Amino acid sequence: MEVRPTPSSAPTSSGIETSPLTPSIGVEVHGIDLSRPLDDATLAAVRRALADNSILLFREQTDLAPAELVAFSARFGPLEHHVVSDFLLPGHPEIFVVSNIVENGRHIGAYGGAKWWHSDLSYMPEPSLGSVFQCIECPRDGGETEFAGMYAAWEELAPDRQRWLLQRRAIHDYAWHYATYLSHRKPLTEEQKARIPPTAHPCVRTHPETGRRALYLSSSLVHRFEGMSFEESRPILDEVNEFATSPRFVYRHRWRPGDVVFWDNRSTIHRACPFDEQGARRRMHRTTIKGDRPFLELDPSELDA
């Protein structure tokens, strides 16, 4: 059986509390400093509550610094360095700038991208666990992050396409994702191709802490299905992901400076939304929790349903 979360709102055992911000996916963490280490319980409950819902929202981080990001993100794993070096914050290779800012004739940060629905490092042999957003700069309107909850997207899939998927294995390949939507950036180089072959992983997996299923798919980073052409597959992936990201799925969220969310890789895909890139300014921290290798606990009987 399945296990499910339940609804937060009080403060639990260890003492952290939390609301909803949406019937299907996330809660806001009331009450802790990121920028002060956390105790074991706290991190605990922490560390539960990311894996029950999926997003966690923590308001007014102002006074977070960089190493201190770094320190909070590793308590729950070792941290990745993206395979695009340039945009690595300097001093802290662990830090992923994302920005649209321009300093000195070159760019600060990862510019431009985003929007299409992912899951960071979802080409890597062992994914990202989860990923930390720090809100330096943002707009006025636009620039919004919104969050597709894959565990209530399975859920709700049809039966005939759950079994389907069940069986098939899905081919994410960065090198063609970063051709096809990342084409106003500089190139990868033969050595950064090299590092990031694409990787094959189930379409549907298992929460390695809930033991709960989430689609593992999305449109950008899987190029295709194993054993089948891209011209084959995009159809089914599109379908697939026009319903998992359908409107009583999704979060969106409208980000102030000093905002830090927190969001599990394993059941979440994710996209930036448009701005004004033009004539705001956007500046986020991002660090990136390593994973394990994403698997699916079956039962045969299933596929004979």
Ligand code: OGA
The other form holds:
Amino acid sequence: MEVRPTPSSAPTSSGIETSPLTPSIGVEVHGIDLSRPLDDATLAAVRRALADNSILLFREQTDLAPAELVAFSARFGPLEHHVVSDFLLPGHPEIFVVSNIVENGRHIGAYGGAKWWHSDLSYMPEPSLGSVFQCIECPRDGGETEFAGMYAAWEELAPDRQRWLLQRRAIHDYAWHYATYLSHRKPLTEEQKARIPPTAHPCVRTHPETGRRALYLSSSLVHRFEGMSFEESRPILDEVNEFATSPRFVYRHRWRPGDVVFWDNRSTIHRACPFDEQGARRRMHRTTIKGDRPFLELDPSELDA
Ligand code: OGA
Ligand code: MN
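Having gone through the form predicted on its own, I am curious about the other one (the form predicted in complex with the named molecule); can you provide its structure?
What follows is the whole complex; the chain from before opens it.
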């Protein structure tokens, strides 16, 4: 049975009306039509709600056209053009198509990917702030997207592991990810690989808008910890990833056509759930907003205790 949240009766102090999706992460935002330009106050409230809640759901945006998805997303920052250019929507290179559909013998979107926990574009020196994902078509069963909240995961992590992670950087590597997980697709070209060299980021980041710490790791895009081998790194990465994706940190979104979910890549990781990729149709449009270089504010005395 699907549980639908009841809207809170009064608008929140930030000026938009929201209701929680889970006790820890995610809110549904009510009463906003994303196809219309947002005024500055609403924009600021949406931005704040994203930073605080990590996931925003907007239902019934059925008529949102590609240009309108792009216009809404671009209010939050410059939009990325994904390095895998085969799956950009013709005429709208800011839209990355995620789909299992084949038309005229050609995959119209990225297929068979995103099944492993990750944060979008974490392998870039300035990774994505957030992604906006619109459901155009989805299967009756399966094909949900799961999100894990990295504020809470960080806060509940064992103090010894926290202290260890505070002092380390992780190496995010898309070419390694692609070769390991996406071997069913056409390999990356040398030119594409040259655009995405491995990049080190702190394992914990200070969120630039809330000042809160969030775990910034995922076992599918992080190849290893800096200064450690792949073999040494793996068990620790797997341990942290398993903890961070415990059910109490996770929101699973069951899609309906017209849903738009805006997630914060600085404080969540996500993955796609399985569905019948041969028999069912799923088509999603994604924009990816550029963010800042991750940083960690740390007082060295914290490590003395
Ligand atoms: C993505 C992604 C998940 C999904 O497009 O960034 O991870 O459910 N998609 O398709
Ligand atoms: Mn993703």
